[in-house]
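The chain that follows stands alone, in the form predicted alone, written as structure tokens.
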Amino acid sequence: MIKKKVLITGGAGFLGSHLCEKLLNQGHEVVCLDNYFTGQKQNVVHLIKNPFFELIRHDVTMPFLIEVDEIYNLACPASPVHYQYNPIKTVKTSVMGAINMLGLAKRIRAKVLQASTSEVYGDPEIHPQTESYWGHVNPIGPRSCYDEGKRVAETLFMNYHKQNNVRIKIIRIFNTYGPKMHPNDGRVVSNFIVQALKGEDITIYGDGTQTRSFCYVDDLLEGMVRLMNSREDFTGPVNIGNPGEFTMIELAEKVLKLTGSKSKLVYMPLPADDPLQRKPDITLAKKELGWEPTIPLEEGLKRTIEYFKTII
């Protein structure tokens, strides 16, 4: 194996901070950016004493010098509590941070990747998603400053690719979740959990028939860092995600069960711009990188579960 020093934006969020872990495991050196607005210290404090670990405290929206072999541009707040707080601040962190990370892969000659999302397919109309698929975006609705900010960030990644050619990976990333989740970021998984461990209500938003595909965290890693590893030429886009596909309702059932919780199912009016499906088309990460998911939903709930409780 080629030691290589990777550069990972967002290095301390709840992605980051499992890929700074898998990376160092792996025997790389790893440099950690964040501005910690989602992602937290505590993420990542354990690898602190690690002398081939190191956290710098900085903003993508600003310039950064480094020499690296490979850059991982996942810094960016992900959760729509998060994003739609500072809306304008997270169309910065999007195409700012894709400018400066690809101005930066540029000059130093790295390999680069961004970590899309699947919300560039938006309210999907066709089902499952393939990476062919334009998408069905609301360009001024609530969710239009994350969903419209990775979707430049795709073509700013692309035109550099294609202009300057500079090496990239592009991973569209489906519902992913597990320890280190943020307690408050309110994604589903860990809002079920999170109620369910404190005997509170478990909101339902809409009548909980739209469903979504949870790919577990460990999972998503190994997708992620085979795409970074893959073939010069293939760039995606590539779906990364789990198919298989469970309602909101299916959801919450296995959440109570597992945790033997006794909280009711409470239903709240659906937000705008929801979307009603969400389920990947893998076809493209099976034949190019021999990635499907491992690990079922019961499996990865429980670790995370099990995580809810050590912090709540």
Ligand code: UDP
Given for the second form:
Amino acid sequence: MIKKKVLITGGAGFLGSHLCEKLLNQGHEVVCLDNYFTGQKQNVVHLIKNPFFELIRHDVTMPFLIEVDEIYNLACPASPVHYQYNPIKTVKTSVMGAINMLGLAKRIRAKVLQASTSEVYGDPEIHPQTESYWGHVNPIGPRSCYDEGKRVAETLFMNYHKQNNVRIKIIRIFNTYGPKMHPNDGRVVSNFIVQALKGEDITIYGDGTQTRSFCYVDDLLEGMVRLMNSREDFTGPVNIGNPGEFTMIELAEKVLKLTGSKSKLVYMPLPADDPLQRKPDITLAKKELGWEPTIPLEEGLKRTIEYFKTII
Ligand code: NAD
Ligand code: UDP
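Mind giving me the form predicted together with ligand UDP, seeing as the form predicted alone was just shown?
All chains and molecules follow, beginning with the one already shown.
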């Protein structure tokens, strides 16, 4: 194995902290960069004693210079509640963050991976979503700061690749869950588990018939690292997610069953532009990366519930 020096932006967040751990376990050197907006030092504190791990407070909207072999660009709030808190900052993080990381990759000839999202498909009109679908995004709606920011980031990645030969990889991540999600993150899996464990009402937005496909964090990261290591001329974008599709009512019922909670379902207004359905077509990931998810929803939920029991 060749030991690599890897920069992970957003490395103190949910996915980033798992990625730091995975790459250190594989024997690489990891630099974790974060401004702690939605991430926490707590997520990576156990890694600090490792001499091959470095933690740096920095905002990706500002240029950053370092010598590394690979960059995973994950910095960006991912939960609708957090990315809508300061929408201008969210756009800046995606767009200026991409420009800064691509400029760095160009200068030091590093390979750079962009954490894109299923949100580039917006409220999709085709189902399941393939990478060739251009999407259905409201450019001025409440989710646009995230969706359009991520779309521009993809544009920047493709153009740095075509114009400047920067080696790029684009992963379109579908809803991912697991241990180390922040209990107040606001995303549906963490909300339902925390509510169930506390005996509070389970908040279903809308009528609960909207669907999502939930991927366990370990599966997602395996796909992400395989993409980074994929053949040189494969840039993506590639969907990584679990094609199992569930309504929010089905998800709530599973959480209630697995926690043994007596919490009641309560119905609240559906947020504007909330996509009605989402499910990845993972044919490309299977073909190019030999990847498919291995952890079914119930198993992943059990592991996530065990984690939340330790912190609540
Ligand atoms: P997260 O909110 O837990 O992590 C994001 C991290 O980025 C946090 O540590 C945060 O502090 C940091 N950050 C935010 N703005 C920053 C800035 N300006 N400078 C430096 N650091 C900054 O979310 P996550 O679920 O770990 O998501 C990681 C990445 O994956 C994001 O880019 C997100 O858009 C993408 N993604 C995640 C999912 C998912 O379901 N988890 C789905 C699609 C895409
Ligand atoms: N949702 C819900 N209750 C909650 C949080 C979210 O019913 O407490 C719904 C939300 O309206 C959406 C789905 O769950 O339809 C997934 O929401 P999340 O914020 O996790 O991710 P995204 O909408 O970005 O896929």
